[in-house]
Partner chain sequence: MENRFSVSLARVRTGLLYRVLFSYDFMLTFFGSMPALVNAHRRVNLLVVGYRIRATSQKSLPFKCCNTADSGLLVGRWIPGHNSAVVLAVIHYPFIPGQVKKYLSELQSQTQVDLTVLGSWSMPKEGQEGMDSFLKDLSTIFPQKCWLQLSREIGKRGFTCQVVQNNGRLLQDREQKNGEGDKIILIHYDQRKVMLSQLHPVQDVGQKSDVEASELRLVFQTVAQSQPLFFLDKYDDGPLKLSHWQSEGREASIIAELLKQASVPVCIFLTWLLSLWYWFCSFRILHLPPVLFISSKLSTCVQSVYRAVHFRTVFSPKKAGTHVEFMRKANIFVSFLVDIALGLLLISWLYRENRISKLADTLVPVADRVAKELQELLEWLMGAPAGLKMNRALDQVLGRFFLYHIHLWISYIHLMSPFIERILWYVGLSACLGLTFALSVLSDIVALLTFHIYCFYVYGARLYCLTIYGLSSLWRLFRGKKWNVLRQRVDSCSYDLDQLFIGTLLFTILLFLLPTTALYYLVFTLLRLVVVLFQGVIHLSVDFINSFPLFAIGLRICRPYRLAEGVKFNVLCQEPGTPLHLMMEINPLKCSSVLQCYRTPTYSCYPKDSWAGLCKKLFVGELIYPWKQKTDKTD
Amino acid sequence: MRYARPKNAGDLKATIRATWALITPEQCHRLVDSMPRRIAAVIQAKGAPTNVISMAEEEFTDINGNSISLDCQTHSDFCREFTVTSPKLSLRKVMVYTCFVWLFAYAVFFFTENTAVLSSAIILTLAGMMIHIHFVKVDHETLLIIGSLGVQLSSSYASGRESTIFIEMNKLKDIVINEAVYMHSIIYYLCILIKDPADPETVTSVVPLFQSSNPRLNCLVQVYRSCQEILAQSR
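Form predicted on its own: structure of the chain on its own:
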C-alpha cells in the first residue's frame, strides 16, 4: 500500500481492501505470538520506547515453504537477540496421525479379536504425542549474541521445555552461512565455527543454528549481517 497512489476516495477504499486481503492468517498469528516478547520489553523499559524490531512485513519461510517469523531485539550495540518462530502444532496432523493408528488397530482387532491391540493403540498414540511435543516440536529458537561474552542458543519446545547452549566468545571463530544438499536441492544454514584453542586458524567443530525452523536464505542473511556487525566491533 505504501507504493499506491489513490486518486480519489474510491481508489483509496479499493486499495485498502486489496491490501487487507493480502494479510494472511499466518501473519496475524506471528504478530500475536510476538506480543509476549513485546510486552516483556515494554515492562523492562518501564514504559519507555523499546528496541523490539518485528520483521513481519517481510515474508519468511522455511525450506518446506511453511511461514515463519523473525524478531530482532537490540539490547545494546553489542547485544542482539534473534527469535525465529515456527508454526504451531497442527491439530489436523494430530488428528490424521491418531485416526491412522486407531483405524489400523481396529483392523487388527477385527481379525484377531484381541482387545490388547486397542489398548496398545491408545498408549502408542499418547506416548507418540508426548514425545513429539517434548522432544521434537520446537516453537521458538533464539540466538542471543553478546559481543563481550559469547553466544547463547535456546530452543523452546511445544511442551514448554527449554534447552540452552552457551558458546564463549574466545571459542568462536566466525558465524557463516553454509550450504548443503537436501532432497536433491541446495539449502543454506547459519552456523558457528568453533576454533581450536591451540591453533586459532583451525576449525574443530561446526554448530548449526535454527535446526528446527530451517529458515530460507533471506531470513538467514538478516541474522548474519547483524551478527557480523557485533563480531566486527568485538575483534
Contents of the next structure:
Amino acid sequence: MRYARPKNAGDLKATIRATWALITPEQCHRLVDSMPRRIAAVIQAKGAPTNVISMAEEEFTDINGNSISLDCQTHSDFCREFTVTSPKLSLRKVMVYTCFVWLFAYAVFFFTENTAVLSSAIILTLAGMMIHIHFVKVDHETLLIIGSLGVQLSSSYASGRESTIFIEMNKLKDIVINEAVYMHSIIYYLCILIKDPADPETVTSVVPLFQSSNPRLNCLVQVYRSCQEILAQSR
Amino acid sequence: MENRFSVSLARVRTGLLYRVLFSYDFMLTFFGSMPALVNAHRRVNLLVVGYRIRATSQKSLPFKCCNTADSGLLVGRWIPGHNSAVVLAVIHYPFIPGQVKKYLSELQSQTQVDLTVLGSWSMPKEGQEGMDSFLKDLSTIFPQKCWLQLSREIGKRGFTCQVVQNNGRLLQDREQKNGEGDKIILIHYDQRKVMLSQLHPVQDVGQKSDVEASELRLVFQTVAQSQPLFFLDKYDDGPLKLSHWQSEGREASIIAELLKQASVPVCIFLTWLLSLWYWFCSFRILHLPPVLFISSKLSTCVQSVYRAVHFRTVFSPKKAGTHVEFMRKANIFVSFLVDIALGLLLISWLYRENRISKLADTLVPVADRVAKELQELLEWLMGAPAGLKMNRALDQVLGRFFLYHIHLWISYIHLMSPFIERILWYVGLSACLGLTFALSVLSDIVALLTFHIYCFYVYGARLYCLTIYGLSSLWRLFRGKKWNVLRQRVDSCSYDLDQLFIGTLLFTILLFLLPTTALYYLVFTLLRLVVVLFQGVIHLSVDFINSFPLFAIGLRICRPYRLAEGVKFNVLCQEPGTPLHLMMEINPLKCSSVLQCYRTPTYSCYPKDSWAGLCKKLFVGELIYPWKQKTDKTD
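Previous: the form predicted on its own; requested now: the form predicted in complex with its partner chain:
Below is the whole assembly, all chains and molecules, this chain first.
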C-alpha cells in the first residue's frame, strides 16, 4: 500500500480493500502465535520498545529452493543485526552416505578378507563427517551493521566455529545488490564495495555476503533496505 | 577475578555519535552470563619484593574497573581525526589539579602519547549525592573542547554518557531528546590483551603512510604505548590514586626476572665467541679461489655461514626494537633450540646398539654393488642395448673409458674402507650441532660418493653437446646458410665445392654417431637426476627446519590475542534509554598468514629454470645445475 498513491476517497477505499485481500490467513496465524512472545518481551522491558520484530515473517528460500530464515534484530537506531539461518544437516543424507560407504567396505572385505578395510572405512566416515561439520557446513551467517563504526560479517559453522571479518566504515563505499549470470540462471547477491580511504572514488574490492546460504531476492531486498537506512544516517 | 582496568575509547563524531570503550570487567558485574570472557586463571607466580605477594587462593579479590571504580576523572587520549577518545585510567578523589597536570605532562614526555583529562566518571555511593554538580564544575578546571560525563547508578545495568561541548564560553548540554542529540556507542574491551597485541599487517611506527591511519590501529597503538601509565598501583604512595587493570598490584615472576638479568652477560659472551669465529674465517688462506669454490659447493659450509648470520642476529645484546625484529629473534632462537634437540635425538639413536659400525659395515658392500651395477650397465650399452645397433668403435671407446673410471673409484673406496668406521663415528658427532648440520653432512657425503656419476654426466653431456653443435652447424652448411654472429641470425652464404664436400661428409659421420652419444648421454643424465633429486629433498628439509617460524605458530596457538588480524564486536544487552554497548574482542591472525608473515628468509633452493627451459637445456646438452642456492635474500 506504500506504493499506491490514492487520489481520492474512492481510490483509497479500493486500495484498502485490495491490500486487505492480500493478507493471507497464514500471516494472521503467525501473528497470533507470536503474541505471547511479544507480550513477554514487553513485560521484560517494562514497557519500553522491544527488539522483537513485529511484522509478519515471510517464508524465504535460497537459490536452490531450500527454506531459510531471516532474523532482524534492531539493537539501536544505528545498529542492526541480520541472521540468515541455513537448513540444518539432514539426518537422512548422513545415514544414506554412511550406509553406502559401509556397504562398499563390506563388499571389499568379502572379497579380500582383510579387516583393515573395515576399520579404514569407519575412520574415513568419521573423519569425513568431522571435516564436513567443522569446515563445510555453515549453520548461520550474520551481518552486524553499526553506523559510523563498521560492518561485521560472521559465519558460524555446524561445529560451533565462527569466522568473523570486520570492515571499518571508512573503507566501506556502499552495500549493493549485484546480479551474477551463471550458466543459465541469474543469481542476485548482496555485496559490500570496499574503497581505499586515500582514493574514495574507486572500488578496490567487492565482498559478497551470505555466500553459503544464498538467499533469494526478496530476502536480500529487506536486508538491503535496512542497511541503506543506516548508511544514509552515517553519511 | 583479576583486577581489570577498563579503558574507554570515546568517539565523538561530528554527526554527534560517540563511542566509549571499557574493559569487559563491566560484563562480570552486569552480565554474569558470559563466563567465557572471564580469564580467571591468570598466571600465578610468586611476586618479587617490590610488588605484592598474591596467593593463589585469593581469586575473589574485588576487581576495580571503571565500572565499579569510585568516582573520579577519566584520563586518556582523544584520537585525532576521528571523534573518539580512549580512556586509560581513572584518577580518584581527592586530588590536586596541579598534581594531575604535572603527572600527565611527565607521562606525555615518557610515552609520546598526548594524554589529557577526558571527563568525569561518577558512581555515587551512599552519602555522595552532590557529586554531579561537583563533576560539572570540574570541566572548568581542565579546559577541553569536549567534556565527557559518564555515570552509573548502582543496580542499573547500563550507564549514561553525556557530552558537554565547550564553545568558547557557552556550555551546551545535549542530553535531552533522544531522537536528535548525540548518539553514543560504548565499546568494551580487555585492556591487557589490546596492550600486548600487534595488529597486522605490521606498519613501522616511524612510517607516515596514510594521512588517516585506521582508527583501530590508533587505538592499539595508544594502549600499547601507554604502558608506563599502568605502573602506578594502589600500593604506591603518591599524590594520585589511579584505577586501571594493574592497580591492584603488578605481578611478576622470579624466573623471568632472573632470566632477563642473566641473558645480557650470556649474550655478550656469545657475541665474543662469534667474533672469534669471524676472525678465524677471515684468514687469507681461506680466501683462495679453490677453497672458495669448494666451500660454495659444499652445503655444510653454506649452512654454517648461514647459522653464523643467524647467531649474530639472535645474540646481539641490544634489545629488539620493533615487533618484527623481536619475532625474528624469537623464531630463530626457538628453531635453533629445536634443531639442537632433534640432532641430539638423532645422536642418541645412532650411537645406540652400535648402529654406526653396522652402517659402516654396509657402506662398502653397497658401494661395491653400485659399481657392479654400473659396470653391467656399461656392458649392456656396449652390446646392443634395447635392440639398437650402436657404432661399434665409438661404443668400445666410450665404454672402456667409463669402465676405467669405475675401476679407479672402486679401488679408492677399498683403500678407504678401514677408516670408514672411524670417519663415520666422528662425522655422526657433528649432529650435536643440529639436525640441519647432520643433513648437510649427509648431502655432502652423497655428493662425494657419487662424484663419478657427476663426472660421467659431464663427459657425456659435453660429448653430446659437441655433437649437436657440430650437426646443426653442418646442417646449415648443407643448406647453404651460415650463422652471422654479428647480426645474430642465419644468412645465406656461397661455399666452395670442396668446403661443401667435406662438410657433407662430416655431417654424415656425425649423424651416424649421434645415437651412440645420445644414448650414453641419456643414461648418465638420468643417473645424475636421481642423485640431484635426493640432494634436493635433503636441502628442502634443511630449508624447512631453518625457516619455519615455530615461535610465531606457538604464540598463535597459545596466546592468540598477541597476533591480531582485526577485531570482532558483540552487542551487549542493555536497558532501553542507555547508549549502545559493544564488546570488542581480538580476532586472531589465521595460521597461513602467520606462516607467510613470519617465515625466516633463507637461502632457499629453487629450480633456476622453468620446466620448459630445463627440457630445452637437456635436449641441447647444456650442463644443468637445477638447484641454485641464492644468497640471503628475502623471497
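Since we're looking at a predicted model, the values are computed, not measured. Definition used throughout: the rigid core is the maximal C-alpha set that superposes within 1.5 Å between two forms. Residue numbers count along the first chain shown, from 1.
Participant: After superposition on the rigid core, does the Cα atom of R38 shift by at least 2 Å between these two forms?
Facilitator: Yes, R38 moves 2 Å or more.
Participant: Is T15 among the residues whose Cα moves by 2 Å or more between these two forms after superposition of the rigid core?
Facilitator: Yes, its C-alpha moves 2 Å or more.
Participant: For A105, decide whether the Cα shift between these two forms is 2 Å or greater, given a superposition on the rigid core.
Facilitator: The answer is yes, as the C-alpha of A105 shifts between these two forms by 2 Å or more after core alignment.
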